[in-house]
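Shown here is one chain on its own, the form predicted on its own, set out as structure tokens.
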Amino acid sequence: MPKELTLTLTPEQAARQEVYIPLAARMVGVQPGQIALARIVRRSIDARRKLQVLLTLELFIDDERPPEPVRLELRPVDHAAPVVVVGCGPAGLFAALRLIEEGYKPILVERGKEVGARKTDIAAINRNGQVDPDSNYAFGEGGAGAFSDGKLFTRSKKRGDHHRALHILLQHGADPSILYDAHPHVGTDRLPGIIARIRQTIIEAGGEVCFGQRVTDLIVKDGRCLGVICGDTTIEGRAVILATGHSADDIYMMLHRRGVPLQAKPFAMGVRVEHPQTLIDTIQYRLPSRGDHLPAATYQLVAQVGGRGVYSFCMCPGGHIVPAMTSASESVVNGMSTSGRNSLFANAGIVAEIRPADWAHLDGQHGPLAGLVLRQQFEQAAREHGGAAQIAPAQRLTDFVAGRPSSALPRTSYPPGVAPSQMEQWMPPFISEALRGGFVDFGRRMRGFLTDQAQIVGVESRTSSPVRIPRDGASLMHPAIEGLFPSGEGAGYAGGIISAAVDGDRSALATARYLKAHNNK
């Protein structure tokens, strides 16, 4: 049996295998040469008292061999029963892979472009150009995560085993460190290539991928979903997995018009806060410089302000703020980092809980879409108070907390640029007051966080879907439409790349069970 142990090391020691393997051998009472393999299981940094790296190793002694990695068992499905999968984000892609393993032909339907072509449209947005409503940071192959960081932060086992998803990413080109880092990260520069290779795997097995197809309706016969309509095009299958992502407002509206039951759900909105990365490094590591062996420092913050939760979201060390709107009428921002995390800036979403009482005034007119309408109003207000096109409203952090305007702003990583705005004047008070209290609390706990070197940029509003598409807990099927399987972030059952991938996998298994129970008819 392999032996597992945890070493407490300096950053320099943790970076050198020739140092930590002899230490590990001594701890288990063998010679270094007897260690056939030292596999890193987990790596994390502890800077609470003394800066240390905690390195957990799995040691295989002499002739012991590690277990085989998770591998896809794909079979040709060119002529198999088809299943329509709407959306080429992680939920859709991983659903397609599992369907192939189960002997079904996935037909992936994506409103946007393939991941390579998306780059051109995203570059135009970064230059403050036109926003293509179907090809942007939110829509297109790979989903919202493809060009906004690629963090793989979930370790939850509540909905499925995340190890399978991580191993599939590894097989398609991700770095092995995603299997053991405490905060695994692919990087925006690497993730598009991985996504393209996953698509190729699907196609080689006989699956289909249809780009430029925006779903406008469902095909429902005798209460059963048998495909989708994309404008003038009909795409049929034995069932439909709906994995459209958290920004597909038109899908929620189409379902609501159809009378399909939906549920409003709590979510969160706020701003992006941006600091110099060297400042965050100094605060977190308590060193004048992080040196060559430490990564760009990160943070995770949570506070309660008047009973409302305020927390950091999608923290991007060494990253950039990016324009994440899907329409020219909105100002929406997100964060991303490349694999090197070598930008001069650190940014994170700082968001406040949004509750049913906050959208109660919209319930009568909009029903389960009331939270969605509130989010749209917030994004449109930000657009009105920004600059031309994608120029975002911004304010120095200390000015926002003090309730005064900013006459000038620090440098920013946000490509289109920022314009001064006194943001609490147009934000709903329940958001601005919660954020102000949160920033004060964070400044007490991270000395130096509350500084005029930092600025907030608006708005961070796409943390999760404001709508849940209900499904039965056992079958994962919509209770009102047989054969419709809501999945991933857009359906309200995931919150990031890995959790969406796991949920897509589960939805595909549920679809296969359903079809086999009905003799694949």
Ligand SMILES: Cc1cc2nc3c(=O)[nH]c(=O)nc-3n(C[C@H](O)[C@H](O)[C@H](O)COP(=O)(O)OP(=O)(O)OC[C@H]3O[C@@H](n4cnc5c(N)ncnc54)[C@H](O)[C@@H]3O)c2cc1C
Second form
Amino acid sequence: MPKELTLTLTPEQAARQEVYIPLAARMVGVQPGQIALARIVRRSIDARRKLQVLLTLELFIDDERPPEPVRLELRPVDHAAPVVVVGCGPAGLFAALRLIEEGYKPILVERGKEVGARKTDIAAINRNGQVDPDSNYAFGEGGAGAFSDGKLFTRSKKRGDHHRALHILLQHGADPSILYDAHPHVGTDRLPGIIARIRQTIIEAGGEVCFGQRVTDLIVKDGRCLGVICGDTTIEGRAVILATGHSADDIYMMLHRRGVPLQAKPFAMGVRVEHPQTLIDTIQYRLPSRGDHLPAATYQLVAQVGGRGVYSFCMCPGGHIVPAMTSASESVVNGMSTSGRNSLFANAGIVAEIRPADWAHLDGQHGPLAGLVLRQQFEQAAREHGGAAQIAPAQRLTDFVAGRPSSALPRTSYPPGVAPSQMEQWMPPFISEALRGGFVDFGRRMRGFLTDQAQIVGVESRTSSPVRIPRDGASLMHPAIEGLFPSGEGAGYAGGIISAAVDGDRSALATARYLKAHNNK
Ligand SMILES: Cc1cc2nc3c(=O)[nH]c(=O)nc-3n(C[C@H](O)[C@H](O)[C@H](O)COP(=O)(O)OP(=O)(O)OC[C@H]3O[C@@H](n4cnc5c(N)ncnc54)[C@H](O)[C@@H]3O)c2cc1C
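What's the form predicted together with the named molecule like, now that we've got the form predicted on its own?
Starting with the chain above, the whole complex follows.
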């Protein structure tokens, strides 16, 4: 059995094996030479009093060996029963891998382009604010996960599944540190390569990937879903896994039009706040500079304002704010960083809970899509108050809190640029009041956070899905349409890359169970 122990180290010591391995050897009473392998199980930074790194190691002594890593058990599926998987995001890709392991042929149907070609469209949004509605930060191979920050943290309690997903990413080129870092991170520069290699694995096993195919309808015969329609093309399979993400408004509208039962669900919206990274480092590490051995500092903040939760979301240290809209008529921002996390800026979504009472006025006309309509209205209002070519509305943080306009704005990482806007004049008051209260609270708890060096950029609205596509808890199938398996973030069962991947995996297992019970017919 390997021995596990936690060392409390300075950042310099934690960066050097030749320092921490002898320390660990001494603690377990062996010679350093007897340690065959010291595997980092967890690494976290504690800056509450004295700055220290907590390094948990697993020590394999003499001839002990670590267990074999999780491996995909792929088999050729060229002639196997086909299953249609809509969406090449984390949920769709991981569903496809599991279907192959279960002996089914996944046919991935994706509205966007392959991840390499997608880069040109991403560059066009950044440079001239040109938004291709099928190829952008949300749509295309890799889904919203491709040009994301690539933080792989999940609160999922299902550690086994979570580890499997991390191991699969590792096999496709992610850094081994994702297995042990307390807050694993891949970076937007490395994600596209990993995604392209996962596609290669799927194709080599006999799966198919159809790009440029936007699903416009389902094929339903005698109450059973047997494929999808993409304009003039039909794509058939024995079942359909629907993993279209939370930005596919058209999919929710198509399902609603068809009379498929849907449910509105709580979500969260707000803004993205941006600070100089050096300021966040100084606040969090209480050092004039973070030096060579500490990562760009992060924060996580939560407050209750008049009974409404306000919290930081997807914090990106050393990152960039990016234009994450799927249509030119919306202003939507999000955040990402490269593996080096070395930009001059720190950004995070600061969002307020959105609850059923907030969209009650839209219920009568829009039913289960009322939350979605509220989101669209918020994003469109932000667009109207920004500038041409996706310039986003922005306000100095201290001006927003004081309720006054900003005459000038700090520098930003947001590629299309920002224009001053008095945000509370067009935001629903329940959002602006909650955000204002949240910022005041955060400023008290993190001295220096509430500063005129920071600005807020609008709007952060795609935190999770405003609609749930219901599914039966045991079969994971839609209760009204046999053979339809709603999956991932868009269906309302995941939030983030890893939880979407894990949900895709579960949906594929459920699909395989269903098909096996029907003799694969
Ligand atoms: C900029 C940015 C940064 C992010 N950073 C992080 C992070 O650091 N960590 C983290 O965990 N999460 C992050 N996220 C969120 C994360 O990317 C999502 O939670 C995750 O991708 C959801 O996976 P999914 O497979 O359920 O859906 P998606 O990734 O949204 O994939 C859905 C797929 O379906 C396709 N599709 C949609 N409609 C149709 C249609 N009609 N026909 C055919 N195909 C369709 C889309 O093109 C897309 O490829 C970030 C998101 C963004 C935008």
